[in-house]
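This document opens with one chain alone, in structure tokens, the form predicted on its own.
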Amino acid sequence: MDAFNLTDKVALVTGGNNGIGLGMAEGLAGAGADVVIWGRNAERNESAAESVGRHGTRVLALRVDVADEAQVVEAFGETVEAMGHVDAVFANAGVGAAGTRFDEMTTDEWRRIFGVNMEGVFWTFREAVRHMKPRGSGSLVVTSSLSADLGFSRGEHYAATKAGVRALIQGLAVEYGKYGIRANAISPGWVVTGMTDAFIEGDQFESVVKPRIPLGRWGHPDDFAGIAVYLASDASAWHTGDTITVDGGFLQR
């Protein structure tokens, strides 16, 4: 199992202070990685750093809004300065749709989603590639969504970003494979997080959606610890350009 050992590796997780990102960060630290958490909420950052730090590895939490290019560039530089290098970058930070009808959607609402879910990924990965390319290795991972596979009423802009990052991943895998850089996407199903718990555990979802999940339960952030470790580790050394669905079998029904 040495291939899964992340000792001496450094992993950056954007949006790593809660939800799926925190589940990834916990898994990465548990496998021996030093972890850097980027998040907008200072209190959540501090709480996440304390939790992840219990695994005994180095943890750095930075207040970063990935929708701000200057903040991303500065934070990546600070990350490298503090940790020495970065081996894996998980572009997980994201914002959800407001449930607005498409014909009533404002340009500001459209750009709010794209600013974080698309441009934030672009800037994060651009800085990561600039760092990884001369080192000759690295793993890029983005959090996509089943909304890229299914029609998402009142969330077309959100789904567009989640489909878009998959195309980005495929291009990065082709362009930078010769530099030893791998690029993959994770596509979660219905997961109970701070973004979804207000509706996912409601009566309608419990009666209509949950029965469609073959494994019979909602996902939880810690369900993404293992896939994060795999994609950051040498165990996935020949795995690139892929979207890995983690949804309890939902898409198969």
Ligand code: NAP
Second form
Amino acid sequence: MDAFNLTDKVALVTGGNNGIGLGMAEGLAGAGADVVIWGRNAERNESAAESVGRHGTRVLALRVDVADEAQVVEAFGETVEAMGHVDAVFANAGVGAAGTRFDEMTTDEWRRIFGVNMEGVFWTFREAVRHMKPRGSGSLVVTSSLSADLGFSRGEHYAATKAGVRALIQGLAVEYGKYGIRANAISPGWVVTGMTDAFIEGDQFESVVKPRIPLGRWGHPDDFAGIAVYLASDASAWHTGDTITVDGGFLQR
Ligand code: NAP
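I have the form predicted on its own already, so could you send the form predicted in complex with this ligand?
And the full complex, kicking off with our chain again.
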């Protein structure tokens, strides 16, 4: 199982201070990686760094708003300076839809989602590719969503970003494969996190959505540890351009 060992590898997880990103960060550190977490909230950054640091590898948490190009560029430089290099980048930071009817949606609301979920991913991956190309290796991973497969009423902008990032990684896989850079997406189903905990355990979701999950439960952040380790590791050396669905079987029903 040496192929899954992440010793001497450095992984960056945007949105790694909470939810799915924190589940990934814990898994990566548990497999031996040094981990860098980006997020806006200083307190959450600090507590995530403390928790991930318990695995004994190096952990750095930086305050970064991925919707700000200058901050992304500066933070990527700081990340490389502190860690020496970066092997895997998980562009996971994301914000959810506010539930606005499409015909009432403001341009500001549309751009709020695109700024983080699409442009934030663009800037993060652009800096990553600039770093990885001369090194001749790297793994890019983006967090997509089942909303790219299913109609998402009142969340069309969110779904458009999650479909958009799948198209983005397909292009990156083709353009940068010759430099040893792989690009994949993870598409989670319904996971209990800061984005969903306000409604996911309510009566309507429990009675209507949960029964549609063949594995019978909501996802939890630690359900994303294994797939993160796989995609950061040499075990996935020939795996690129793919979207991997991790949803307890929801999409199949
Ligand atoms: P979460 O618990 O709310 O985590 C979101 C993370 O993104 C936090 O760490 C947050 O940290 C960070 N973030 C948000 N805006 C940011 C910004 N502008 N700059 C930097 N960091 C930012 O939600 P989650 O469910 O784990 O979401 C993680 C990803 O999974 C998202 O891309 C989401 O769309 C996707 N997803 C979630 C589900 C689900 O059911 N939960 C399903 C499919 C896909 P700060 O607030 O400190 O910045």
